[in-house]
Amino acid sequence: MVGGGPAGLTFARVLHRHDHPVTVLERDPAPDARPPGGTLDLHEKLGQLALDKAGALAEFHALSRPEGQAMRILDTDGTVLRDWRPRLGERANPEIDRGQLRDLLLGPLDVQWGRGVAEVVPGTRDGVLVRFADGGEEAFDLVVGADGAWSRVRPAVSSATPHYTGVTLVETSLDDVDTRHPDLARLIGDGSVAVYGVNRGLVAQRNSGGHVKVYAQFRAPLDWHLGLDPADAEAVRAHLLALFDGWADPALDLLRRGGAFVHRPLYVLPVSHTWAHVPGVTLLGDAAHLMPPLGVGANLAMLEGAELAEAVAAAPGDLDEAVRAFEERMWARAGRWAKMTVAGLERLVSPDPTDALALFDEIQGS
């Protein structure tokens, strides 16, 4: 396995509960060598199915938060559009933040840190050859790419690359929001609260520990910062207030109040992406099906994982067709997922702001 995210630990756990050997293989020297992101809402017959295959799904009911299901919209003059809040016992969508996760699902794995991978090569006389960053090498029966959007894995499968979807998201934080911003701790809730306007939209997040993210989202050239100094947060800070002139000053203060800047593009692959089997190497969630961050993928990703591990366990003697099964599961699903989000994002991020209105009103009447 190559990725130490939510796919590759899902089918890491999974097989390590049917007792079968797994090599998890992650770039990262160490768990918290970066910031492992914002909260994900694992659904119920996705992410929660995964975690329950992989036997850890009451550790994530106890870790989770079923009051981050809240979702407040507001209009551009701070007009409370709409006011979801999770009814009693709701369980269908519950957040846990991403570090929360990837802690819960390395329990018993042995993972291998800092082995970046350079270059998987099928059909060699050992097996598939995995080389690695430091020159190192080394032959498995299987290799299985959930090493994301830029995967190192896929070139051995797909010549396919990741473009660029025309949206933007630039993130920035807030900390111990319920003290030092009691007001924006009310805006957001328990959940999230998100403004759209033409082309462009802002969204909060609540996460765990009064920790907020905060998401700028607008259409513009990938070049769109040229002449701003990315690490100079005052400079993009400005860009964006400029960017969302004449917006209420709720929602502008979350952009105000907010520490460093980081710039996220949102690629994607193509919508129907697949590729002829290979044997020994197969791909899960980004690197095999990368779509817009609706709140899909990762739980995709994860019940891939958890899939592909069950087949595996269960055919020991003809791996290879056990892993064509899967892939032709996978794409007919992912293709379907990653047709309605590459939609959802051209409703999210549209001329005509109401079109977000109604896509969350399906969702929510869903």
Ligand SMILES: Cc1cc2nc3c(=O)[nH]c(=O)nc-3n(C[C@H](O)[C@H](O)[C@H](O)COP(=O)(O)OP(=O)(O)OC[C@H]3O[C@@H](n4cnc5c(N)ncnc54)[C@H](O)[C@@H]3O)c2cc1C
Given for the second form:
Amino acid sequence: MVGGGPAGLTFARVLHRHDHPVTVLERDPAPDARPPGGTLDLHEKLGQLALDKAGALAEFHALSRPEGQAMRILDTDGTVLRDWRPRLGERANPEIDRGQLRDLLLGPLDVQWGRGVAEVVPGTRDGVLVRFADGGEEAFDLVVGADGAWSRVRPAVSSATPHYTGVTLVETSLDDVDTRHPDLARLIGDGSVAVYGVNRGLVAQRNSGGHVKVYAQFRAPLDWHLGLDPADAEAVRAHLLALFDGWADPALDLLRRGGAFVHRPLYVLPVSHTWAHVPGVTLLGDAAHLMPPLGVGANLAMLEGAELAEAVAAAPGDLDEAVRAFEERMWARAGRWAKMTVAGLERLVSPDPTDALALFDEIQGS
Ligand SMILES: Cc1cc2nc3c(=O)[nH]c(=O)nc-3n(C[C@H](O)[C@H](O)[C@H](O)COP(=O)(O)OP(=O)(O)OC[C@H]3O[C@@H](n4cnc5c(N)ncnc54)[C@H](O)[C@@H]3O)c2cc1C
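The form predicted in complex with the named molecule, contrasted with the form predicted alone above:
Entire complex below, previous chain first.
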């Protein structure tokens, strides 16, 4: 297994539960080597199902925040357009911090940290050869690439590469929001607040411990920040405030009071990305089907990890057939979600902000 993200760790946890050997190769030198990122909502029939297969659902329920499903939508002038709160006991999509999910999945696993993979060569005499960034090599019977958007395993099965969607996120964050920014804490509530304007939006999401992630999203060429030093927070802030000029103060305060800014251009793989099956190598999660971040990528990644692990554990004698059948299922399901999320991104960051509101109403009504 290459990659210790949601896909790789779920795959390894389910194999571990079936007493099946697995090696997890992760590039990061340690679990906390970089900030783990924001919060994830895990759907009952996707991420939560995967955790159930891993025997970790009860732990998830103990940590997750069902109240984090709340969502408030504002007009750019500050008018509240929607104020949706989950019913008591609603467990369809509870939120969990990525770091908490990672630690929960790591549990009993023995991950090999600091083992960045450079290349994978299938069909050698010894099996599938993994070449490491540090120059080492090791052979395996099956290599599963769960190494994310810029997968180093993917070239062994496919020539596809991610392309830019035309939409960029710039992320900032607020700490101790309840004590340091009580007005923004009230605005954000228990879950998220979103403001949609013409071709841009601002979303703030509560994480645990009073931490809030704020995402400015807008259509822009990939080099929109040319001439802007990304490390110069005040310059980026001034640029963003000019971009969102005229919006009501509570929305702009999310940018005014945020800390450092992180640039996240949104890339996707072609919708319905598939490949000719290659014995001994497959892909999971973002490595297989990178799609816009509309709340499903980690969910799919985890369910795929769990399903592939179950297939491998159930068919040690015919590993290749098990992987082949799994790929067909993964491609069909991921293809449907990729179409929905690509269309969803068009509506969320749209010339007509009522598109985003209509999308929200459709999702809540479904
Ligand atoms: C802002 C944002 C918000 C999102 N919100 C949600 C949400 O609410 N719900 C949801 O379901 N999805 C969400 N997503 C999508 C989700 O983050 C991804 O789909 C998910 O993380 C994919 O999991 P993965 O395991 O396939 O890949 P990753 O999470 O990218 O993990 C890949 C792992 O592989 C490691 N790695 C990379 N290269 C190598 C290498 N060469 N050798 C060894 N290891 C390597 C990385 O260090 C990493 O640990 C969001 C995405 C973004 C950007």
